[in-house]
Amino acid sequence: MKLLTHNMLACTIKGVQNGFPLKIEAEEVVEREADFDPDFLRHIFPKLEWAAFLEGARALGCAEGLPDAVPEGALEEEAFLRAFHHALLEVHLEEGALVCPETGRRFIVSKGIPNMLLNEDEV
C-alpha cells in the first residue's frame, strides 16, 4: 500500500468522529521504483492532507527531505519533488496494520492490500 492510498483512507465504523489519519503499524516495507512525473506530483499535492502524509512517511521510515510544513515554491524544487515522489509512490507497506485513531481497531494490511471491511456490529 502506497502512502497515496493511506492518505485517502479513514475508519468508517459507525459513530466514529475522528477516523483519520489511520496510524500505520509497519511489519514489512518495500521499495519499488516508479517513474518520476513532476506534473502528477504538483496535481496530487493539493488533494493530500500533508500532516497525515508526513506522519505516514515517518512511520514507514521515508520522511527524509520532507519538511513539517511545505514552503511556498517547494513544488518547483526538484529535491523536494524527488523526496515527495519517493515517499508517495515508491515506498509500500507490504505487511502490517492501519489503526483507527479513535477506537484502536486494527485493519490488517497483507500483501500490500488493506482490509477495511467492517464487522457486522461496526456498520
Contents of the next structure:
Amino acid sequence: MKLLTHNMLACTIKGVQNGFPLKIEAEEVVEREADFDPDFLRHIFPKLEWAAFLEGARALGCAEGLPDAVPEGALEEEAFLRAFHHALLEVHLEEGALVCPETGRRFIVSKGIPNMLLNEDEV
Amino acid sequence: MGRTRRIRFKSPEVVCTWAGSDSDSGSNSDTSSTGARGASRAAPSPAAPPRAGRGPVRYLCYFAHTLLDFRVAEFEALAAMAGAAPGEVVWEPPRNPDSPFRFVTLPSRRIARHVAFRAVLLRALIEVWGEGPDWAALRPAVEAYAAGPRGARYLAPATTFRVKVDTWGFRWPEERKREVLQELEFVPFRGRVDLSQNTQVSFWAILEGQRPEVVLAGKGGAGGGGGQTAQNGEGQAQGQQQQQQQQQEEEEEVADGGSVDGRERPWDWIFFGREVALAASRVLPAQFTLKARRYLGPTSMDAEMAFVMANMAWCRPGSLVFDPYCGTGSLLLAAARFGSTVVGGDIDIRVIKLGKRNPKTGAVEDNFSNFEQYGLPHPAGLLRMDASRPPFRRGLEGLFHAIIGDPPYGVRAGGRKSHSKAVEIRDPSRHYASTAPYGLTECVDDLSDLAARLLVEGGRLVYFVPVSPETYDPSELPDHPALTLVSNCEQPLSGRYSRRLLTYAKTAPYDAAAAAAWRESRRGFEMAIERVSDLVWETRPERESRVQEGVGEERKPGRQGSSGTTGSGGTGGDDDSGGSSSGGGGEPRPNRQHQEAPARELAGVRL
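Moving from the form predicted alone, what structure would you give for the form predicted together with the partner chain?
Whole complex next, starting from this chain.
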C-alpha cells in the first residue's frame, strides 16, 4: 500500500467521528520505482490531507524533502515534486497496521494489503 | 515518416492478425512490379504527411468481428476522450448490419490517430479510394483519386508500398487473391514493392462477402469477447489469435476456392483504399490473454473485455482508477496498461491477498505478480474492503478519474457485504467477519453513489449488469442525479442470458441532498433480474414438459415454495459455503455460476 492509498482510508466503525488519519505502524517497508508524472501529482495534491500524508511519510521513513506546509508554487519545482512523488508512490507499506486515532482499532496490513473489513459488532 | 505513420504498429503480431497479408505477398510483387512501370509523374515525397484538409475526415472502419454491440461505443468513447464533441462523430449506415465495415467521419486526423491507437475492437482505418459491386464500378473512382493530389503522393516512385487482399465472410486460396491483384493493374503504382511491415504505404483490396447466419450466432455467444468462456477457469481465455484461428476455420467451411453457394462471385462489395492506421491496441487482448496469466480466478474478466472497459472509462496516463470488486485484477491490469494509477478493493481476502505458489517455480503468484508479469507498476493500493461501506474518509470528492468494475451479482449466490450481528470475538486478529447477501440493485446503487461522490466531473463509471430478455427494462437501471448514461452495450452470454456494459459520465457535482433523495426513491426497489429465478420457476409447471432432459435436474421439487429469496436463492450445488464472502471477482467468487445458472435454468423455459 502506498501513502496515496493511506491518505484515502478512514476507520468507518459505527459511531466513530474522527477515524482519520490512521496511524501507521510499520513493520516492513519496500521501495519500488514508479513513473514520475507531474500532472498526476498536481491532480492528487489538492485532494490530499497534507498533515496526514506527512505523518505517514515519517512513519515510513520517507519524509525527507517534504515541508510541514507546502509553499505556493512548490508544485512547479522539480525537487519538491520528486520528493512528493517518492513518498506518495514509491514507498510501500508491506507489513504493519493502521490504527484508528479514536478507537485504537488496528487494521492489519499484510502482504501490502490492509484489511479494512469491519467485524459484525462494528457495522 | 509522416503523421499518419507514427501510429503504425510495428510489432510482428499485428501482421498475423491480417488475413492473407503474408501469403499474398508473393503474388503481390508480380502484379505491382508491372504496375510500377507506369510513367513517372512528379509527386510530393511520401515523407511529407498529408496535411491537406484540417477539417473532418472520412474513414472506413474495419472492425474486429467480435463484441458487435461494443464496437461503435468503444470508438465513440475514444473519440470523445480525444476531444470530439457529441455529434462530431458521424456514422454512415452499414450496407449490411452485421458487417464489420462502417464509414465514419471524424472531426480531425488527430482524433482518428487517437482512436486507432487505443481501440481494441478496431482493425484498421482505411481511406477509401473507390468502392462498388465489381471492379468496373470501382475503377473510375480509384483512377480519379490516384490522379488527384491526395492519391498521387502515395503512388510516387519514391514510395514503398504493398497491397493486402482481404476477404471477409469467405476464404480464398492464394491464386484467387493473385487474380485480384491483376484486376488492380489499372492503378498507376509507381513505387517500389515492400512486403514487410516497414512499407510506407499499404493499400487494401477488401472483398466483402456475407457471413452465414450460423457463424454470427456462434461469434455472438462463445466468441463475443469470451465473456462466457472466460468463466471457465483453465484454458478458457481466448486470445485474439485463437479467435482468429476459429474465424478462419469458420471461413474454411464456407469457402470452396471458387464460388460460394454456387455464386460466381462470393463477394457483394469491394473496397479499395489506403491504410491510414492499423489499430495498435488490437494486439493487447492476445498479449494479456488469461491463458498465460499467472494468477487468475474462474471469473477473471477476459482480456479483450477488460481493455474495452478501460477504453470506455478513458483510462490514461495521469488518471487514478478504482475497481471496488477487483478480484484477480484483470480490469486494473488493463487500466494500468493504458497508464493509469490503480486502486483495487475486494471483500474476499482469498482473491486479493493470498495468492498461490506455483508448483513448478515455487514463486508466489498473486495480484501483484500479475502486474510484474506485464511489466506494469504495482497498484497504488489493494484493499480488503466492503463496497457497501467503503473505508474512505470524507473530502475525497473528485479523487478518481474512473471507477470500473464487474459487480458481484448472481441468482444463486450474489455478492456479500458486512452486516451487524451480535458475536463474541475472542481473538480479533484471527476473526473472520461473517457477511450478508448483497443484492444486485443495492450493489449498483451503492456503486453509483460512490462514483457520483468520488469521480472528477467528467469522470467515468463503467460496470456490468446481468440481464435477461424477460426482465430487462432500461428504466430500472440506476439513474443517479449526478451521473448520465453514455452507452449501454449488450454482450450475449449463454442461451438467453446476457450482460450489459453500462458507461456513465459524472455530469453534475455531487449534491448530497439530491443523492439522498435518489437513494430514498430506490429504497426497497429490486431490479427484475434479481427475481429471474423465481420468475422462471413460477412459469415452470405448465412448461415442464418442454424442459429438456438434464436441464431441470438441479431444480428439486419444493424449490417452488422458496420464492422471494433474491440474490442467493440457492440450489444444492452452491460452493459459496462458509466464509467465502465473495464480494469481488477472482477465484472464490462464484460468478460463473451466476452467469450460467440462469441460462441453464432458462434453457428449456421461455417466459
